[in-house]
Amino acid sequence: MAHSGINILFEGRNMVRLLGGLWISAKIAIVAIVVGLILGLILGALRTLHNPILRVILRLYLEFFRVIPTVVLLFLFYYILPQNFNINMGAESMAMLVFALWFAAEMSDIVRGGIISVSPHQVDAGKAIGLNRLQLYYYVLIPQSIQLMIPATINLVSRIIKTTSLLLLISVMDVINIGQQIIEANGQRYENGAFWVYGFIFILYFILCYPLSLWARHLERKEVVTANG
């Protein structure tokens, strides 16, 4: 006998399992964002140096993660590289690594764009008071460019969170994977259970990502008003 579909969410420990899966997805995203942010700041600053070889290498790194689909990267890092290089890492750790490297690549381009947008007068003023190259980045270029980076960085964070939905492909027990297990285990009792489970997962992702989207749009509008004012 079929039951009301929404009850599948409250059957046994299904709700707890879904929220636990959401925490796994969020944990992977948070670690990747923190590591990727630090690495991206460094790589972005390096991309503004007048070193052709370094700039080519970092550009290739960016294009590698920008061109290759994330699902391919996950398969490459989780299934192919460990077999060929005898690497022993769990699925969650490998997912953190992939997302961190991807975030760092995209972040480096955001940082580079922000730094080169800083007024040359600011740089000249820093040089005039005797700042060396490192001090220029620390006291002038990066602080002055942060406001320009924030909207694009928020959008990138939102992309990372949404892309964690691919983690089930490498057997990470994320919210999507757990949702699929719940549907398969209760499919006969709840004929439209998939609608309610995936609908609930949609709401969870919406709650995480929509405020970030609103914040990014607010900052972009504020920047336009400031520029025109």
Second form
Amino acid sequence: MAHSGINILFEGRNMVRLLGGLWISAKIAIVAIVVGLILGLILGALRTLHNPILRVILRLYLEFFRVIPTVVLLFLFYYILPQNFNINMGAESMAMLVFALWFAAEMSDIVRGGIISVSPHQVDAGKAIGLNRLQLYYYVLIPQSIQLMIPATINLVSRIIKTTSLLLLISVMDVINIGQQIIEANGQRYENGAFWVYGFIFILYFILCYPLSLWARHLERKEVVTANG
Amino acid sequence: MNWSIVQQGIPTYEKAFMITLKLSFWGILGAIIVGLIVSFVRYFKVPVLQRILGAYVELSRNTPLLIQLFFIYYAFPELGFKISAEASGVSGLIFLGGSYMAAAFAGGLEGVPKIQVESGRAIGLTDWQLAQYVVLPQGLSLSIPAIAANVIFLIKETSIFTVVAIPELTNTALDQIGMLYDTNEALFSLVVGYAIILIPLSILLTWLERRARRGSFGN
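For comparison with the form predicted alone, produce the structure of the form predicted together with the partner chain.
Once more the chain from above appears, this time first in line as the rest of the complex follows.
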């Protein structure tokens, strides 16, 4: 094989650049996940309180982020924040913000679902021993529901990793954007550039997400077993 | 916000709206067919085919639509399959949606109580009759809420078609922003376009989920 297409991945600094792009996607995903987890936990707990105004506001927040496609969310923030609110930030920080808010919205629903599934006897028992509301959440509701939330949270993490592919649309130098540049730059010599580069990125995403989905499935199965026992 | 600009744009967005609807329709229809085939093959444990489709499901679920789409649109022609932007959009949606629909159907089929299958066997139904009269009617109705959720998910995913320059809603709005700088007006029309499709569907989904919880065949 004098001229195999796969070499496009190893030409010059191509591989380093691709993995560097992946790191940018990963960085954005990690920040969004950490911020989103904390915010989502708080919002989810707030949604179980019996405060109608708070409930409506948080529900609207969730529905807004759930109904509007993520691509559109990115563009809304990308164009509206600088133009109408004079908030200027780089595309990367903007993506972190959007993904964190999106993650928090979805997370709040997972947390709420987990908390309301804890048996009411537990709450009554907690109240009987004199726990205040904060203690009730901290010592009773959250520890008992966290196991239920984990599989859904892992799936959410895998969803946000896949969503980082959209970074290309707001001109972040992510792995796909760099892949495009490499294909264009080497197009003369590598006719099958798109096949190898996009195929490689396809596999990269698969390697990141597949273990997560296996893990989530494993935990779900374990849950069914313990629930039946 | 300049309302007359929004008003002038209505015919353009109407066209884009119809493209989004049309591509969603074919993509979802294809995804449902693929999903049905995959879930049957896996439910009845057809040898070999079960493995292959299992691998397809993992590939489809664990990679983003955007890269699937790029692969279909840019890499397939290199291998000798020329494919139009719209056809690759629909194929991408089917590739992605097939596995999600399969999971929805599988959830429904597994939800049919064992005793129903055993009773069917006891009155002497063949495999095919069992599927036709017992498993499918019950399983399919159990899977309806999950299918509706997937329909919403797939319609939202069509916004990614903009990367292969299909003039659907998102692409049209980006075009307007790029050419005319009517950012607010374009984004407003864009959000309204998706809201018209997605809000009724999302209300329908909530209703279906509530109903599904009630109607569970005398269990």
